[in-house]
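To begin, one chain is listed below as structure tokens, in the form predicted on its own.
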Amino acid sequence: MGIDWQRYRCEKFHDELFAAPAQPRAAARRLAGYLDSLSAAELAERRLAAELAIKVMGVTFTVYTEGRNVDRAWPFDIIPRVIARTEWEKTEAGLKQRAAALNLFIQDLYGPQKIVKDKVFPAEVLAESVNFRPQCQGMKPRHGIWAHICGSDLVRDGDGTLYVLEDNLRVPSGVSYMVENRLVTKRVFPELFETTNILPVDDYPTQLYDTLAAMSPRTGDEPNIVLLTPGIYNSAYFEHCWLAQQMGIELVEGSDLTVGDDDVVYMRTIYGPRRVDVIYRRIDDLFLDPEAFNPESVLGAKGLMRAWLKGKVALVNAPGAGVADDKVVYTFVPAMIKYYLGEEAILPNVPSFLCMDPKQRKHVLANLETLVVKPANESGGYGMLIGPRSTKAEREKFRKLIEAHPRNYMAQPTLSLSTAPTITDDGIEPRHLDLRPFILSRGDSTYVTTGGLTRVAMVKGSLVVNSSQGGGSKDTWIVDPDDDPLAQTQTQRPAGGTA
């Protein structure tokens, strides 16, 4: 007796599997109809399969707990998220817009500053951007490109419209998860792979080579490429790891690196310095270059920022993207796309509302029961306010801090996160879940990952899908349903009808 589908109350939300109980989606009945026949003993059988080859491929990611740092196993759902592709394919293109119009946007921050002089994007806000780089003005990377990797989150409200959540353009991470959850899922179900027509994600690694070597300012020989980590005690360590073995590039810390009388940055080896042209670096701008910003940093190395500036060696996220990588610039972005591509945004912003505007943080401070409030550059989920679960104390709390700094936050109404099936110790229950696609962008073309990172909120009725706050993931498959003859079926039964 397979999974009783009919017992999966999915009604609240949109739901990425299903339209209705034991009703599922085109793309998702191939799925469906082989979860209904396992057993509940072989899901189980599964499940703690997925655990083990976790644990023995050494899948891990750090949580900062109590002073501490904890490796812990990474939390995975076996059952896909699955999203049609022609669906996907309107989402690829309005992200490789969004990539497009923000890098245009960097660049012009960092040069005339036309979109300001036109008053397209408030000076205010730039004014008081803590992660705009004076350092970086009258700077022009190669291809004009600053954000060259970027995550963007999106989310899917209540009537299944998709929107843009928010961009990480600094240090996005998690694309190692995306590949290594593929990796698994095809251990647990390998039937399915042989059956259903799923497009790959394994071509990250080298879509990613491609993009860094790319940016390289010698041309004609191979570059020479490494990927800059704090240590091992960064949150993200694993995938730093993970990435320069796909690659095959050297994996440095700061005291590896030294720049020259020349400007040249040069890496340690046994064989003597060696010439780099290519930094993929992992760390924040703040500690890249202890001559540049922090003088008392450690994790990065001295002349880098010198390096960048004459064309020595290319960085890549560039120093200064972050500019664009802030919740309060988020809401311009459909603006940015018009003023600069002269186009439509293909994929909608959540709405939201500045409280640096006085009508607008009038209309927060009087819902802040009902909203979503942000900080402008927080990151991992903290600091945030969610209205309807929050207490009487800690609206009070961001009631005082909106006033006090206002240009600060912004907020949005709380979206019915679309849900997924998702094996708990209660059974099969919907939970919510979010999707970050990785652009790549490389001047000539850009990549975007066929799907993308699916975090899942594990906790029950929780919306907060980060890690580092007990969120898991799932594999994201994109498939095609006109290449399955079940989908074409009309009078298929429903999945889980087991009477």
Second form
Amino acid sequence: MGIDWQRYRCEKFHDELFAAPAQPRAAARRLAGYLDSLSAAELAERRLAAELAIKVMGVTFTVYTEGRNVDRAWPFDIIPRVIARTEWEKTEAGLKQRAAALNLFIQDLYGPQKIVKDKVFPAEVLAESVNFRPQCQGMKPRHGIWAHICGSDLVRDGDGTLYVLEDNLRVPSGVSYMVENRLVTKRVFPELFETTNILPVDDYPTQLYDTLAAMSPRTGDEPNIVLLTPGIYNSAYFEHCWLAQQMGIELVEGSDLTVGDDDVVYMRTIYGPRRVDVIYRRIDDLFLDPEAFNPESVLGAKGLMRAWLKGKVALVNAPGAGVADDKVVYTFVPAMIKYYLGEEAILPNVPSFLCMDPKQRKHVLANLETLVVKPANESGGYGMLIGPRSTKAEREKFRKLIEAHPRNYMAQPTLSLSTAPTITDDGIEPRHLDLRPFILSRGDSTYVTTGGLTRVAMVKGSLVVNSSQGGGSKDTWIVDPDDDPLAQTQTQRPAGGTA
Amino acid sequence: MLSRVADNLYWFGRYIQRAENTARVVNVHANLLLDLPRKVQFGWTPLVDIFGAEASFRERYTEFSEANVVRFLLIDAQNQGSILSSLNAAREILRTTRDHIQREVWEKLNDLHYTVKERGEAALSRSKRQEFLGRVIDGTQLLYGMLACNMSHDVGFQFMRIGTSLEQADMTTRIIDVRSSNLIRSGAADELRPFQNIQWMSVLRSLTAYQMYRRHARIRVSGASVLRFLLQNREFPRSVTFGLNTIAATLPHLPQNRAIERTVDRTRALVHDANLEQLVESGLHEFVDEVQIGLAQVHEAVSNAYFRL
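Same protein, the form predicted in complex with its partner chain this time rather than the form predicted on its own?
Expanding to the full complex; the earlier chain stays at the top.
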């Protein structure tokens, strides 16, 4: 007899796998029963097998520490996070709706700015946006798509509602780990894949390739697509290599590219210069082109913006797409959905307070101990104030910051993030988690990953899931419990009794 | 193929080959010293000479002692030609070309790199050294095996081959040059004659050529025949001619290669036409210099054609 689910204390938060102690949710019933059938020694063995698999497969991420970059093995918990297919289908529809509205919004901002004129989106927010690129005004990328690849972070609160926490529209990463996590789980729990109907995730590279190819300015010929990386010192370098390899495209650095007098982008090859049609760039806007942006940048290539503006090359995501990737702009997404699509948002935003609004700011400043305060433009979980865990000095520091730059801050209630059983040194315990699905927009169709990357805070009670700050990950299963005959007959029996 | 990637794969080949050759040369040298009488001992200086690293050595060491030279060649991270530095450079390259080379190669190279980095210090003593160098040699040979058997022999592979072949040809000429300058001349006193053979044998052994030479030559070891074998033999993989032939064989797989072809042909002819009986008596050093210039020209031609666009 393995895990005693009676002892798994999941009542404090919404748990993804258990409705109550020893009461697995329908989609997780088989998994719970299966884990229960493993002895403690077997479970430890599987955990070790997963660690070994990750090492052997070379799944790493890079952290900058003590002045140098170190490749670390990807942190992974073997117990999957399970989502019922019915819930996922609704989530998927919500994500597609969101991506559509965001793309329309970006196109509008760099075009007529109707949403500002109609006073749905405040002019002062736009005026102070650090990610608005005036260079992009008047541009209309192919199919009107700016944010081809969007990584939206979803969290579940205590009442079970799934909220969108943020939309990453610049260079979202993590999708390689989503696929690798599945490969590891298949090695570790092959039996489960025979009995449970788990939807596959490995279609992503093909879907991404199709998305990129659809953006090529040259039709007819097979497009030449490259992935532009800042190089081996970037924390996501593993993913850059992985994606290039999976799609069979060249992984290039800025120095490999030149832009000719004809405004065409070429890469330096042993056969001489070769035309490049689509660049999947994993470099931030400001480093993309020293001619248009930061003149000090050595990561990008001179003239890329010129080539893009002339329509000679596709940049994915488009420069300037980050204007919608801003925690203040985020609060307007439900309004955008209504404005552009005439629909209600399927997925809710986390309730948010804008510090630029005097009334809301007053509320924020009066409730710093209970709120989470976020800067508009940081990522990776940096620069935040988590009220309930802050010191008085930290709160004072944020009070001053907010008063000095109200546009730069927004606040949200501290969510009771949902948990899932996770193997820790003290046995199986609930740990908080989130979910990052990826949405691919191509104009004529939109693709959403099956589930996404589940990130888990490995430290007890912690809400920080970022791998750069000690977060781990889990495989994410979209499961169809209706396809499972056992689930039908066993609805009344606790998992503990199945083995 | 990107120029940068081609450049990297070329150097990857060179670095792995360099690590292997360094391990072999150090190993053989230690054995040779054990066999020579005290009065003709030439110590450890020639090893540093083989790698043309005297200036770099003198920056950090005063005495050409066994301990210093072995440390310098095996694990000195500041010596760019040490085994550790070569493996480290190869590893850094693989990081940036991971999309061209299988994961297994990366894992094995990683292993080997850590072995040298973490166990190198303990392996400097005479008793441990041989086993340690053996592991380095085995490790590099495993890499060649994996690359040759599992990797597509595409253009990337050709660049790696050019790198390994050129590095080997270069190393072979260096070993010939330094070893022969220390050789006991044919006019030496009678009592030293027996040791002349040992020295030529050690030249062969540095290049794992002894057994192949015996099968090929079937005569007692003599200077001119050893030189002929190491310079002109078309079947032994570490001979200069073999290396140049290999490079020539890669060219049909690569674009725009006339300039390279010309330098390869010129160097091949130089090696082929050499009068070795005469060179073994005098002028060998100058001749080797000429061959090395030829090899450097091949490197330049390859760089110009593919890497510096």
